[in-house]
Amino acid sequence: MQSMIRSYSPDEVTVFATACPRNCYSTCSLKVRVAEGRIIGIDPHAANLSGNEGPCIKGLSYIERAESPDRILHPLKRNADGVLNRISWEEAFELISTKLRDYRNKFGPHSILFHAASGMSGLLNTVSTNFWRLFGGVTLTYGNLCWPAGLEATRLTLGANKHNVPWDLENARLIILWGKNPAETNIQEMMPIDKSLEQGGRLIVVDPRRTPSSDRAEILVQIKPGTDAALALGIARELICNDWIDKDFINSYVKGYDEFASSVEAYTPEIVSEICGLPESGIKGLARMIGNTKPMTLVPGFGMQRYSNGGQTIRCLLALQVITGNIGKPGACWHYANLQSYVFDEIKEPESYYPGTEDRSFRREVSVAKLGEDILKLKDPEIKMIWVERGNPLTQNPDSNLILKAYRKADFKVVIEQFMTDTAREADLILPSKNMFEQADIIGSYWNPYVQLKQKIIEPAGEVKPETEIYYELAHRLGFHPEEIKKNIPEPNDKSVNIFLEKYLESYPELSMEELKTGPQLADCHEEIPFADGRFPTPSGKIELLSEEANMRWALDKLPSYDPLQSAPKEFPLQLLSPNSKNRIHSQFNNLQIIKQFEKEAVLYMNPHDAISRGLKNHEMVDMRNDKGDARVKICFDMGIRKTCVVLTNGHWHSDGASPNLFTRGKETDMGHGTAFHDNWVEVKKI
């Protein structure tokens, strides 16, 4: 690869402004440089204020990424002997099309399944629906695996789902990150959280093992994992008991204070000791330290809200930042998700995952969080053909060997990929998909404010064909009626994609097409401290502790509350968790070489005490298993794992030795419709 290591006069290299489409919180601002039609270099764009010092290691791998020699840039067809055999756009399109009449005619549409996830986010992945919906309809799938049992949390309580702007961390005096490890997995958020320690702002974190972001913390709080709304409320009553409380900000704000109040009382230090695994003083000294020290901003992550108890247990973390008062001020704030670039968004998240918000013609469904378990028990009809885009469910989505068994019984499956996935060995066909420089389209973020567009930088490569392109020459096909597919699909060629975009941006003039292209923007409607006015779109105008809502919906206690998950089986006496880990994002990147000299396979983590017990010694291979599936797989010796837990980061591919989601079974979360991946015990046994 010489572009990587030659040297360009400043005339021969073109820099572009784009931005990280990964389903990331950074989403990164960047500036690409550009020579002889190849990339050349990744650096930060200072106009991004959450995240100019520099892209992570895995943005900075979209050099090897984009020219990889594994990456797939021609249709690939399997033949009868199970080979997978190069073939022309034009007998692929021929294929698909047949295939889609020959089942819709047969079986009706909903014998298609069409799964997108989200391996690269953008207003164009509407063109997919807009095709499906012309197409008469397709099964769909709800729910969401990432992150929306807070959403649905967040919104029951503050009506919608924002917060402060990043660099507005360094104004707090107290930061907790609660089951978040921003070191690994949102390193910019790690800057402003540095700045706010530099002035003698206090640093928390609760966390069931060590991470690279406790080794800041002042403390650092190895709870039981799935108890940490019982914590939650424990603090609540001993801030209440000792009058730690904004007692004029719950006057004026707060619907259900008194009923919460008296919910808690049973939650005694003595109590949630014994729930949780933490001494009585550690308990008590949080909340003295909570309920002393101002702003504070509580800043959770996804991983607390994937157990089944996942909603209500944001609820009552939230709980702890509303009784004190610490919402809508600087450096105070509730920083789980900020939805403000959203803004072309009709129904936002997690809305927008619930069952039955799509147009009639999608109203087949089923959960992404019991994908293989929904698609076995459909009928009338079964899923006869599968279409995968964004997505890597056979690594990604709950119990694998389920969800392998329901796409084995499907009779023809595509997949839309660049490398060969574990999803994609399984297709019958496969189109190579377009990489983040080839093609533009607009993006924004859960954690930044900015709406961004990722510019189209070089052309595809090999035989690549946006996705956009590909409908529009199946609906061609499939004769669609020309205005309906002038309408929603975009003519093949950059002039159309760019004309689609901008009717997005009819509504909010200043992010026209040019400013964009300079760099991160932000729309008018943007707030920097959301809810400084006083105002929650809730049904009551306040912040809801008691929310009729939850009830009604889910099913749920009105108040805060901790539901227990089930205790761990016998037979599979240690807890699994998945957390992300700095070298992927979920299970993209995993193949690069970049980042195989980081972490060549699959590793188990386990603390000496869980692993000596057992007759284990470091670095030997060991039988993983549980009811759901089994692997062998090195484990690694790590004191700062609390006992009776391993870790082992999400996003392995089974060709690694052990996705997680081999252990994990399809449940959903309480609410939101979420995935409970954290819901799972294994047992580790010498080979």
Contents of the next structure:
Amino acid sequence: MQSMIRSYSPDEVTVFATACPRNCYSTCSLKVRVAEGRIIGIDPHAANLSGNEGPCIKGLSYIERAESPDRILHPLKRNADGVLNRISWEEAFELISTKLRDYRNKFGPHSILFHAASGMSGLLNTVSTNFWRLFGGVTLTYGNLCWPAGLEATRLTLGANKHNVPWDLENARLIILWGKNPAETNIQEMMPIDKSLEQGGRLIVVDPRRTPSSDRAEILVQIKPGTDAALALGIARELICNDWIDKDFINSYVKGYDEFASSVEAYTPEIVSEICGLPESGIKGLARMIGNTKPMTLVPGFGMQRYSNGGQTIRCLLALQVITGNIGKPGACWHYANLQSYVFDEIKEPESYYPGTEDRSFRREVSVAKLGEDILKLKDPEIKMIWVERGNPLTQNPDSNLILKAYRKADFKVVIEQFMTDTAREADLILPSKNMFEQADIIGSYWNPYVQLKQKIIEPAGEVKPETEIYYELAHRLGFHPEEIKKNIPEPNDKSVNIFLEKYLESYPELSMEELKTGPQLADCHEEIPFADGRFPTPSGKIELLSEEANMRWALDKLPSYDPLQSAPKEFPLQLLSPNSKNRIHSQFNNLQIIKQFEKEAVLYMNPHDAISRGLKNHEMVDMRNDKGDARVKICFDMGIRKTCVVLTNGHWHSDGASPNLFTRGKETDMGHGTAFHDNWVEVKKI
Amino acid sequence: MDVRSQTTMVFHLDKCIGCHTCSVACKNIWTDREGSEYMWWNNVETKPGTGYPSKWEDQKAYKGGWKLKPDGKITLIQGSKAKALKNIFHNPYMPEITDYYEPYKMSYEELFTSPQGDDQPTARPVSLITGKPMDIKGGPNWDDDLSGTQDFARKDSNLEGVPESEKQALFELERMTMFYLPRMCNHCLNPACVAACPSGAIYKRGEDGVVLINNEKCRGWRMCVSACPYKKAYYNWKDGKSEKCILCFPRLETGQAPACMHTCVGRIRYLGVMLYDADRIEDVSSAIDSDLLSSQMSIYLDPHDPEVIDAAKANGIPDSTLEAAQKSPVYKFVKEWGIALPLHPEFRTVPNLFYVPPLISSMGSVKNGSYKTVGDNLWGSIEESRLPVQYLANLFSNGDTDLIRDILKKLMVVRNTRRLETVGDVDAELLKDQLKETGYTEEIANDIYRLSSLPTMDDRIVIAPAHREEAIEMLEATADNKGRTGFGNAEMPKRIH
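Okay, that is the form predicted on its own; can I get the form predicted in complex with its partner chain now?
The next block holds the full complex; its first chain is the one shown before.
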């Protein structure tokens, strides 16, 4: 730590435009100030219209992150007695190529599991799969931890996942944040929301918790988690009964309305009130607002679709937008995911998550939702070696204890990491990983419309080598054909990386490297208000409330339906929610000193009523457990949580006390091969 | 009339989402140094809550700020300078590190060496001050997002005087509400820190009223730390000097917004110039309780008034500063529209940051798990406020609940005016009555809407170019001026070179 304020003269400072490549809605554009080869400042980039006021505290903490004393800066190998020793890259490459050859020869390439997650986005990530294809194949994961149930529900209904530009939210006169807390997870979205409110717009929040977002709403609906579909169907029934629907829109653009209308008849306010734990008058009041305030934008969160009924739930919510005609107009939008900036993807999410879309050389039989179970289950060949990059599955995938067992069963684990995460700790070989300033790449966003260049700004720290360079070295050592290497893996220099990226830009003359260097850019195909033309790329060409594909592909009801979760087991009556907080992106940033000052450790938030009835005091250490795992955690009273719900925010490392995934089970969502983390119950007891 | 200029800020609290970017941006630039780890020159606290340092508002314990003596004069609560000098080696009112929080890092290095077992090892907190393992007891906003906890909200000293029934209602399960309060140095007109400093090291600089500590002169007596009722002067344990928010003056002088404002995602901050009458500082700070706030508000002068302009010019205030004062967004919020108030005027330091009280967290009651915002009469939702009006009054208006209600009504009328125009579901007659009662016109409501909702950075930050060449070099004369406040351009400007 410095002891004096260091100031720089203007000619010592260079400013670069870049973008934050994390798995986050906001995908902020940044201006980075550099002096003497160090990052000295992070500033807003005004050209990004969906976040021109700048990044969150995580974005600002890159100054620390780039130079953290805890960073891994050279290869580390675990020796026989379990101690990590520094080794040279030469030794590391030798060790890996020997192991790769051995496993391929003895058990076939499928004995190796390649597991990449969402830690850093970018086009260069395709180099990894290129390498493994040239290697002769590998075992891959399918599915996704995050959002596929909702993506699939939207795809089945509207045909594509795109939404109005973020700043169009200010045109909405009714905004519903349904299970989303942008004040923590997408802070720049609060600006257009604020503008709408200042215009006299209204905000409703549906959430079992009182959140910083709900505090600006005029109605907070504290629903019983997992019953959102029933509430949506109940509202739909009220809308239909009161004739608060858009008949012209339905007649022109909607398939299956009549069937849908008959199916919601059962969801009377009395019944919905019982299911959702809400007052009847509240349900009617909500319907009145939704039916009579236009335009309306519904912003569903991702957490709500991480239940076993997640996809159908999202279809029910989306039906509200559809029957009120709130699609394809300014201020009227289904604001789930906007994949428009992913212009370079051949297959878009969620379909890219499904087995069958990969090269034939791959074996894709490990579900990310059931990582531990599937690794242990695989035969012919069994998994002998695991390669992890851009991810921390031991913290972030469900059922940590089972994953630990599966990992330890494998002979050899390679983990590429910047920090000593729970997963890195299980590695036999840790390779240091680049950070966002150390290699250029091109990224999109699933919220804002921009294609962005993440510039190379500084040289890699210590002995860090970007993944592309690791693969390049290994490809040569493994004797891949030089022509193939040339085609698939850039050489270890900036020029080759640029050429690799520029190839993608060839079909988009409007996106030049030179312009991308100045800031965020729009591709010509971008639509500000998608679906305004009334064209929906579904099988029928209409919005499909009734979807044959829902039945054929996922064996679900053709109509949106409410499929109740299993009821809470008697011995574990508390429903565990694990929402994201402003202090982390999943398990990233968690370890930084400046972030840690705001959130010290994993704390379990409880409604005082539930705590007091268990004889627990505020800030007491308790035993938290279910059939999957147990931990000692400190509880913290929170008056704002619905009774019988407890909250342990997502992303805490096990080394911070407790990751929520100690308690989750490996289970897929009803559609999309997503992960049903949130069907989850625990009990807490006095120690 | 002794006209001076002051650079000031307005915080629109309805817009603050508690993202802490202001605090982190400030820390990245100014307090990322050994000895300053615990300092947050800018911090954001959750209200109701105890804040940072814990219970800073409780002057019964901390003895910060001024009090009115029976003879009508004011004196520092912590005692006269003579008394303070006696206590110089033992200041009983000094906040302890635990009142702020002991800064820490996690011992992640142990994860590299600890053996693999069935359980992951836990990284332990290590004090950044002692380097030893510690228990974490607090942080810069410990009650973040959790105003509901009894340990924090219930110990908030602003709840004093809130009727018991309202207090209970506030704490009713599922009814808790909260808002965020960003705080930094108020660059007061009657700064207690300046008055308390035995070394004469603290001064209010002439051209813009920024309160600064001269590190050459600071002897680390820490009287400023205890005297500041906002606890915004901090002691650096490493170099033995005090330090505080400098309003990013090096940035101001180059036309940039302060770091906190520059990174404010919610766009809640406005920076502008206010002219004030320095002759009246003594009057204002020694006004009787009931007149205190109105008296402070009257010290700020109308920058369009020809008399004021003449007096300002006579005092050497440059034309560009006058022009900035006339366009000041702060002046609009505070004086023209009357919707922004200082924080704790009863501390009598005449603080210069102003807050637009939060309407949203005040609106409506909670029934059956839902907020209810539509009342049965004209202002029903304010009458049934989920946040007691008395609580806001204790923060911003020295207990005057009528004034808070008045401001909340004004804020509501702005929204209703827009809502009639954009949604149309507001009764036009009702709105007319509301406008009449608040004394607003539709035009004013629309002006407020535009500056609240649609401002560009240029609308939000209106300051004059720095005139360093004309500034008083106060560093040499601080000791002579230490008993005085806001000395501005009282003496003829002297060039630095």
